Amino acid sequence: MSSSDDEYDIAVVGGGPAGLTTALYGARLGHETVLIDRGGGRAAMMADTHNVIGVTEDTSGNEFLATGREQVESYGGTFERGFVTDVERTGDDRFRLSTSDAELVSERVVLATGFSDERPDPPLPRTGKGLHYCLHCDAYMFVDEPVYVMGHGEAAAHVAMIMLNVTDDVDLLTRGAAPTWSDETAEQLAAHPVDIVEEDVTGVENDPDSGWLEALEFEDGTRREYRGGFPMYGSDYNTALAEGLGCDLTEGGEIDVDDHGRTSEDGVFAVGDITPGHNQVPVAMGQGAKAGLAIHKEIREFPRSREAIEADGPVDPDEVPAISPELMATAVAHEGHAGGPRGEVAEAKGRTPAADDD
């Protein structure tokens, strides 16, 4: 259990859906938790939130993330806006995290730093208004609409064919680059009704009222109508902190983790888009939950092991509960507490609840 303002049980680096969920579990399970986020990220780019049960389509990514931060703080988690420049293991097997203006120490570190999509050269449609990066999130938006896929590699060819599941009007824009997909993929692509457009894009037409894409213009003077599309130029994984700690990476460049987010380095976890798997908000949230539970099982005080009981004796009643006084006060005053938001249960046991808002 932490003993000072800059010492924590769990430090989460990255405030996307995966990091937020890990921090939420850490705080609610009674551990001093800090979430450090520089802002931005793929989730913040979402104009609408898709595929998340209980969250309506009209919720933007920034609104979704802001609500998550408020939840973490409501359970006693600490939120810090900042960029983590370095993480190193200390002599007592904890971790020291450095930001641009602060240092803190933690028992466990969770990396939720995600990746950045490689953007093609302009001219481009507006992100979220015709330029989309998540096929499984946004394909539904373009059912029975004309769409493009931009790129010249294997991923672009396959995404173009996948989009035929929702529309019969798909163009593959290579933008003057020679295709790099395999001969097998070329044969497969030729058997699908996908138009390959080799000319580069020279202009973008948007609806003047909504801002949504209407058409793209090409260097041969042609104009093609589209409602949206997907650039497929790869991803840049933010693994510098993981590599500095010695964590193993996959051949694809992600952080290699087990089913609960454990990396090859003891005490270091990774969740979300920086790990292998589907880049989806619900998947990231599930990964955050599993990592939070795994960390809780590693660092919780009780049950005390048989070895510790033999060495130190049975648990003294004065040692329980293990939750810190600050997190206890937050819990008994929380609206989700069994005693109600005013802490009636705590008062019945002779404890001091958090101060009233009145």
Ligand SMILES: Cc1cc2nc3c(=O)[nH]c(=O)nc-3n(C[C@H](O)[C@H](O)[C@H](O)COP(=O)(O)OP(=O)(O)OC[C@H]3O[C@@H](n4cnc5c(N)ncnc54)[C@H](O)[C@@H]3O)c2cc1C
Second form
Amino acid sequence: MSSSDDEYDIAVVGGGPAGLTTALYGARLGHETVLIDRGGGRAAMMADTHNVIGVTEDTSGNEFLATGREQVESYGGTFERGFVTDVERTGDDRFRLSTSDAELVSERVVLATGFSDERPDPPLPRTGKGLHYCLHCDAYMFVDEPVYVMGHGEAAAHVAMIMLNVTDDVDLLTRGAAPTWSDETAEQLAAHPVDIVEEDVTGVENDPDSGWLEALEFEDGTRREYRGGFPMYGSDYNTALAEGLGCDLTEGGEIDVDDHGRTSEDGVFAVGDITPGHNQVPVAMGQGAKAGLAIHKEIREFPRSREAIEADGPVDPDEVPAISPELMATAVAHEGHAGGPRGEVAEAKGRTPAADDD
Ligand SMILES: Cc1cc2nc3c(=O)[nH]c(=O)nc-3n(C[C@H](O)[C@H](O)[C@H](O)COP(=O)(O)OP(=O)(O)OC[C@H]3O[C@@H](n4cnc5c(N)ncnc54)[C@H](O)[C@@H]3O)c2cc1C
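In place of the form predicted alone, output the structure of the form predicted together with the ligand.
Entire complex below, previous chain first.
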């Protein structure tokens, strides 16, 4: 248990769905937890939220994130707005994190820094109203609609073919660039009803009321109607901190992790879009939860191991509970606490809190 204001058990860098979830588990499992977030990640770009059970479609990314921050803070987690410029291992095997105006030390560090989508050159439709970066979130919007896929690499060719699962009107816009997809992909693409348009885009026509895309104009003077589409120009992974710590990266440029978010460096975890896997809010949250639980198992005080009992003796009654006085006070005052209003309701219904499996 850390004791001073700038000492934590868990420091999370990045406050998207992945980092917020790890921070929530950390605080709720009784660890001093800080989350530092610059803001403006991929979740913040969501005009609506799709694929998240329990969250309605009309919830914007910023609303979703604001609720998440409130939840973390309600359990005693600390939220700081800032950009982490450096993380280094200290002599006592902790981590020192630096922002432009503060330094803090933590037992464990979690990198939830995400990536930025490479943006094609303008002119472009408006993001979320014809320009979309998340295939498995937004393809549903374009069932039976005319769509474009922009790009000239493997991913663009594949996404164009994938879109044929939901619509029969798919154009692949290479915008004057020579395709870099393989001969095998070229053969596969030729066997699908996808129109390849080579001319660059010169203009965008939007509905004046809704702002939604209506058509794109091309340098040969043609005009093609679209409801929306997906640019496929790759991802710029925010791995500078991971690289500084010596974490292994995958061939694709993500941070290499095990099934619980552990990187190749002891004490350093990574979760969400910055790691391999589907780039989806529920996946990021699942990874955040797994890392939070794995860290809890690594750093919780009890049960004391048999080796530690042999070395340090049995647990003295004065040593328990291990939770800090501040986190204990927050938990006891929380509306979900068993001694609070909800606990009384549960008791009246004859329910007892279920124990976790381990
Ligand atoms: C336009 C758009 C719409 C989408 N719609 C959906 C959808 O409807 N449903 C769905 O499931 N998925 C959707 N996605 C995908 C989803 O947003 C991501 O999979 C998810 O946000 C990943 O969460 P994350 O926490 O890993 O990363 P992010 O949400 O990107 O958060 C990373 C955070 O880390 C911060 N950060 C980075 N470096 C630092 C640093 N050094 N110091 C401090 N902070 C730092 C960033 O500023 C950012 O706030 C969408 C993506 C986009 C781009």
